[in-house]
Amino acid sequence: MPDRHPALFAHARRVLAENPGPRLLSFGCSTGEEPLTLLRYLPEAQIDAVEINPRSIAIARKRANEAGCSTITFHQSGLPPRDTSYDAVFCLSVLRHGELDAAMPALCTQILPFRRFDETLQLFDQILKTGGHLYVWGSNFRFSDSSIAPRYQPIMLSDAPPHPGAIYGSDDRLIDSRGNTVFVFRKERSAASA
């Protein structure tokens, strides 16, 4: 569903809008709607889209060529670029398992452990510049309890609604039916200067 995430949107557009071209990265970018919708919030972006899935990696493709866009590379993988430098990365609705939503099990070791989570945040930590921002929406864990935490400032948005749903801790075990309610982090500083 194309803007389906309109406060984040619109944040990345407010703290991006003095950047020329910003380099965006759409991880989870499924058939191209987030980074279509991105490109209409931030028209002079650059945007590399990752997506796992071939089918919905070559719908992605097909919409963005339909529409004319020249400015969304995208990759079919499981795995961020790591020759690029970020301004935003968007993680939406992929760090997360239906079935823990659903069923809520005691332990989400089998399903979906949080060291999975967690190498993933050290990813987008590794090619996100300082100052630039992550979005984490829809998953099942806490950015909080997370390695990279200590080098980014949490940012509350009043208008992004929660995502609800199963939340579990870096010990696997659930903590919360609840959901998240913060989404953006900004980059205060670097692994290096940590």
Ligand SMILES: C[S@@+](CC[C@H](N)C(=O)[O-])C[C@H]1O[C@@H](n2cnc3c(N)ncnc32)[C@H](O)[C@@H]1O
Contents of the next structure:
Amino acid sequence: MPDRHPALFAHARRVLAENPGPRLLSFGCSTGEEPLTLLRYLPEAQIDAVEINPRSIAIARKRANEAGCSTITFHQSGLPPRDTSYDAVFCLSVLRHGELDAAMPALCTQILPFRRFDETLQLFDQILKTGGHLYVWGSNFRFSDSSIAPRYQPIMLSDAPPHPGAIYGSDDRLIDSRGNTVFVFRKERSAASA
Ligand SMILES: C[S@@+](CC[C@H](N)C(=O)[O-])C[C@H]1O[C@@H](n2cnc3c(N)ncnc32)[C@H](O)[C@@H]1O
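Instead of the form predicted on its own shown above, give the structure for the form predicted in complex with the ligand, please.
Shown next: the complete complex, the earlier chain at its head.
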């Protein structure tokens, strides 16, 4: 579905308004709606779009070609690229599992452990510029529990709808079912300067 997150994308447009060529990462881009929507908000952006599922990324590539779009580079991968630094990283509805939301088991370890969430955030942290923004929506974990959180400033958006999914702590135990309410995080400093 196009434009699933207008509040988040509008925030990115505001904070990147003065940037003549922002670099964006759309991690878990599925069939391409997310990076194509981002380009509507930020037409000068260069976007890397990563997707693990080969069928989805084939559709995404076709869709971008049909739209005549040459500023999105698609990568079939389960990991973010390591050779670029980004002004914004979008990880929307990715670090989650439907079974956790549906069955809400007491422990998430066998399905999706907190460790996987934290490791992925650490990879984002390595490629996000200081002053850049990380957008994490729809995850089954809280950014505030992650090992990178102390170097980030949370930004509350009043118009961003919560993801009503199960939330698990850093010990893999179910915390509650009310979901996250903060989805934007500004990188204040790098790990090296921490
Ligand atoms: C629910 S879709 C969300 C798509 C898009 N981000 C959005 O919000 O509209 C999640 C996508 O993330 C992909 N995905 C899950 N884990 C991934 C990983 N480790 N690396 C890249 N893509 C991943 C899935 O294959 C799926 O296409």
